[in-house]
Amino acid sequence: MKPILEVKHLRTQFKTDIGIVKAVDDVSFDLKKGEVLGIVGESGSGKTVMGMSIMGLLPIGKNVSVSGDVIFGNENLIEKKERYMRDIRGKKIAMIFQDPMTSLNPFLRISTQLIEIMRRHLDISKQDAKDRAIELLQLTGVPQPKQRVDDYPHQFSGGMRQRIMIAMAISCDPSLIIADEPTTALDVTIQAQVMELLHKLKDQLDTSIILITHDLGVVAGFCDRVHVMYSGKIVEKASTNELFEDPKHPYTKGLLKSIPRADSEIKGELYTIPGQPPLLVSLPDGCPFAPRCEFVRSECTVSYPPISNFSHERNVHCWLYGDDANE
């Protein structure tokens, strides 16, 4: 089956006073219809910039460049002008942003913001749009939707604002949702509710989801496949079960070791990956994780590791494995 989204050799660079920041560096992946793909990594690994690049939300100009291919619906979105992207965003591809308080307009009622999207993309009246807005709030678990639809964002809690963001994202039944850290600012109970809601909506609407997060606990119970990003590159691809049962890349192993486990017999402080991520403006010639890696070899500092394939959808960039690690 043809993927709903194909990203090929995506590169996003920012020109700064101290050099070129390679925020996304030759990233390629695909997404199937109805699939949930997790993109994980530390802050600064390029996850959010990748999502913004796919959506065409970056201010392309002399200081910002995006290249590669983003194939959606047989069209390369990288080549499209802003007018075309406005027709795509919200209707066919929607994004749930990390902080709903800064993403929602504080001066506009929730009803106004929901109605605006539907009136822009759907051929419906203002009253029908408001009725659908109430239905969406009810669907996403906002209590008393008829009474609260005309409230302002500051009158809702963080968890409720995130539900409103989800309602906005699904208002036009998009075929792809990019969820950028949708549970970061929420407590554990609300996190679980939001993820359960997204999972239910995915099944109801048969929507594909890219989940951008640093929380591997969220990934474990929600995603079908996982891609691990480090310094603007995808360093490991695997199904969720394979990643948790047998991580390959030392960085992935470090991330998993840093997760608290209820069944762990190890007492004391949690494991932390030593060192700091490299500056994206001055990446080394070799593996960018080499200075922090406990398995580092001489070749790791000389050139970037080739891809090692374990199966069609299971691969890793690491010198610990051969050029073709068929297992």
Second form
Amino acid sequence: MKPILEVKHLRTQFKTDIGIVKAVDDVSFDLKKGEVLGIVGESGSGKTVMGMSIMGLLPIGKNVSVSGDVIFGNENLIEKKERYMRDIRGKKIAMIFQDPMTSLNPFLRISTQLIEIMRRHLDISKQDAKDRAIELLQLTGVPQPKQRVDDYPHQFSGGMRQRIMIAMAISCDPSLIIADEPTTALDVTIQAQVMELLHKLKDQLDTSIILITHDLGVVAGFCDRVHVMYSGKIVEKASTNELFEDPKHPYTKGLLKSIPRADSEIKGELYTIPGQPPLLVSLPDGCPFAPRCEFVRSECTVSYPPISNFSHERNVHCWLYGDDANE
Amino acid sequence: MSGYVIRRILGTIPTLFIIVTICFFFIRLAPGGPFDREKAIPENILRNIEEKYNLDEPIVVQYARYVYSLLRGDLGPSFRYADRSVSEYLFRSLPNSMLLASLAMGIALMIGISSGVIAGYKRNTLYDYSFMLFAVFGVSVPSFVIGPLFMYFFSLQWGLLPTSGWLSGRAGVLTLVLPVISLALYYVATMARLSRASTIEVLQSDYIRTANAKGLSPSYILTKHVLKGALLPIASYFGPTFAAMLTGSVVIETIFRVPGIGVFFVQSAFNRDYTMIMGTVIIYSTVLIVMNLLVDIIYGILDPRISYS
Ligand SMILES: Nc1ncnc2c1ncn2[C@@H]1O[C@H](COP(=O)(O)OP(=O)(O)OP(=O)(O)O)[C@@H](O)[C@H]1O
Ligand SMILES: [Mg+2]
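Form predicted on its own already given; the form predicted in complex with the partner chain follows:
Below is the whole assembly, all chains and molecules, this chain first.
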């Protein structure tokens, strides 16, 4: 089956005072209909910028450039004009953002913010849109939706606001939802509830989801496949099971080791990957993870490792697998 | 809301009383008195004058006398101008200053905000650069330069507008044009700069990113999502600024000979005209208090997170 989204050689660069920031650097992947893809990486690895690039939300110009292909349906979104993208955004592709506390407009009622997106994309009367807004709030688990639909964002907790954001995202029945760390800003118990809601909606609605997160724990049991991102590049691709059972890239191994586990025998401090993720400006040749890698070899600092394919949609960029994988 | 407004208005009474009290005694502490400069006055006549104005009584008695007349709405006689009372002078000139200020403020709000918001929205375009250049000019050129310049070109050189003559003669309302524009220029410029900055800030906020991610049109986003947030900083600037403008703009009023209240603020202090000083202080405080209340009400209307009850 033809994938619903194909991203090919996506590059997003920002010109800044300290140099060119390669926030997304040659990223390619695809997504099938109804599939849930996890994009995992540390803070600053370019996940949000990638999502914004797909949505065409970046102010492209003198200091911001996006190149590559984003094939959605039969169209290459990268070539499309802003006017065309406005019809796609919110209707065909919806995005849920990282911080629900600041992502809703504090000056407008929830009803206004839900109705406006439906009125923009669907042929629907104001009253019908409002009725549907109440239904959506019901569906996403906002209590007393009828009474509360006209409240303002500050009258809701963070978890409730994220549910409202989700209601907004699904309001026009998009075929793709990009959820950018939808639970990062929330308390742990609320995180679980919001993930549960996404689970439920995933089964009810026939949408594909890109779940961006820095928490591999969120990925398990939700995503079909996972791509690990490091300094603007996808360094490993795997199905969720494969990734947890047999991580290949040292960075993925580190991420897995740093998930807190209830069954862990070792009490005490959690593992953390040593060092800091690199600034995405004037990266040195070689593997960007090399300075933090415990398996570092001489070739790692010389050039970026080529792709090593293990099977279909299972590959890694790491010198450790340079020779034996491609047989 | 209305309960809140009533409570706030009642709350101003003690504030005003404290201001009046402090002011009354402070003025008397300043060296010199209202009749000092008339050197030639013989001792006995001076004593007569002082007796007439009750200046010979103990200061506490004078204070009680002043508060008593104040409660009946009387600001007392001027020590300087014998023919009319302080109330007559001030309330005759205040409307002129208020008209001048309101027209200038109206222009500042309309032109300043709209051009500032557009400049912020079209940031770093030719429109933005040229308008902000004008704004720098408007902020940095003082009114005592602008006023005479305008007068020179528009009245003397081109004969388009009258130089002065507030609302009188055949020119009528045309006499308003030059003083209003000269006064407004600075405020147009500051309002434009303020609203440009706040528009840029709002445009970078997460909720505008959300609005864009919903595919809403730019004009809808600007009017519905950006404007309210961008207006908030303007509201807090508006209050005290308009209070200062309403109570007279001495420079503009002097240049264009507007019979406004501004001159009394300056002259009364020089003349040690105690009652006139008190009158101007009371008027300014009242206007300022009312403006602050107005700002709070505007905030309550703009920002749903603020509720008065
Ligand atoms: N407008 C911009 N101008 C310059 N650099 C930018 C801009 N936006 C993002 N970046 C840089 O791009 C890099 C990737 O940022 P991004 O927000 O995508 O990271 P992220 O993976 O989403 O991190 P987090 O987990 O913290 O959300 C960062 O180094 C950031 O500083
Ligand atoms: Mg992010």
